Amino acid sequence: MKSAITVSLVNEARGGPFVFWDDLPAACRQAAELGYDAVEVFAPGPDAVSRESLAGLLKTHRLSLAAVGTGAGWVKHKLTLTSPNAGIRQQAVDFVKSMIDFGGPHGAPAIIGSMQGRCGEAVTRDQAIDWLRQALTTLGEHARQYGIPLIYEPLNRYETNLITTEAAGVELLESLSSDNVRLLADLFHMNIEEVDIAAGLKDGGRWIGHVHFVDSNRRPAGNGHMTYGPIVAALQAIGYQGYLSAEALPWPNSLAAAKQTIAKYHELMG
């Protein structure tokens, strides 16, 4: 398993769970100095950083791009894949496609989290799930051209009322017409929704394609009450070899959070 750390370039997400903010070159430099393998970038759109600039930063600092977030589609543009408005749903799909095209040339999958939306008075659960299924199938196939999957993230009940556990995520993915979508296992969301996090990871099994490495209170790993031994054992049991990516609050500040996370990573990985 490899280490990664998050960088947000989205002003509208201020206060969210990202370790580094605003300055991508500085974040890459610090990540490299601390020994991270990769960065995960949360950008406002596909034009936030040119392909050449990003490639140069990654090469200079010998980093990989672990993944790219699509949450700006929601927090900045108010787009969801399950909106009752067909035009908004199409805009949401197009936005995610653009982010797949942003990360794809660097081998980085796009993550769908908040853009999945929710059901409610205007949209039944069955209808929302059907729209979500259609979008994930389309986007999974769009990602295939880059040899990468699409990553879908179950969220906790306060952020969505659609898919909240890894087991439910597997059921959804198994119903798709595309086999190129994988699950994100976010330890913060799992701490709320799973009866047992290690068991939830085993439920996800081969479908898990990315992990957000964070503590119970969304602070950096080691600053909450998460018990990591069984979690790491479960990831090893399912043969997970992807990233443990720090999507955590910059507590008490970005550099301290980055240092704490990489220290915990090395403690657990040996």
The other form holds:
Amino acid sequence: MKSAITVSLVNEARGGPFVFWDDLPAACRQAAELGYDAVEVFAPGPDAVSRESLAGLLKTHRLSLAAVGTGAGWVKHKLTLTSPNAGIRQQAVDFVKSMIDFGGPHGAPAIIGSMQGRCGEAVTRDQAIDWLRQALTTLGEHARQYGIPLIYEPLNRYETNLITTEAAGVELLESLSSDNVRLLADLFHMNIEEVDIAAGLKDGGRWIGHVHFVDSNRRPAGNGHMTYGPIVAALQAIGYQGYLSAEALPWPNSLAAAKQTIAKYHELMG
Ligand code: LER
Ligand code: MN
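Show the form predicted together with L-Erythrulose (LER), please, because up to now only the form predicted alone has appeared in this conversation.
Then the entire complex follows, led off by the chain already shown.
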């Protein structure tokens, strides 16, 4: 398994669970100095950083791009893939496509988290799931040209009412017409929703394509009450070889959070 750390460039996401903020060159330098394999970038849109400057930063610091978040489509533009408004749904699909095109040339998949939206008075659950299926199929196929999957993230009940567990995520992905979508296992959401986190990871099994590595309280790994032994054993048992990406609050500050996470990563990986 490889290490990664999040960088947010999205002003509207202030207070969110991202370790580094605002300054991508500084974040890349610090990530590299601490020995991370990769950065995960949460950007306001596909034009936030040019392809050349991103490629230059990754090359200079010998980092990979682990993934790109698409949540700005929601927090900045209020787009979701399950909006009752067809125009907004289309804009949401177009936004995610542009983010796939942003990360794709660097081998980084886009993550659908908050862009999935929720059902409610204006949209039945069946309708929302149907629109989500259509969007994930379209976007999974769009990602294929880069040789990468699309990553779909179940969230906890306070952020979505659609899919909240790895098992429900597998059921959803198995029902798609595209086989190019993988699950994100975010340990913070799983700590709220799964009966047992290790069992949830085994439910996700071969479908898991990315992990958000964080503690129970969304602080960096080791700063909460998560029991990591069974979690690492479950990831090894399912043959997971992707990133453990630090999507955590910058607690007590960004640098300390980054140091804490990489120390915990080495402790667990041996
Ligand atoms: C949202 O809670 C989350 O976990 C992120 O990965 C998406 O912004
Ligand atoms: Mn997450």
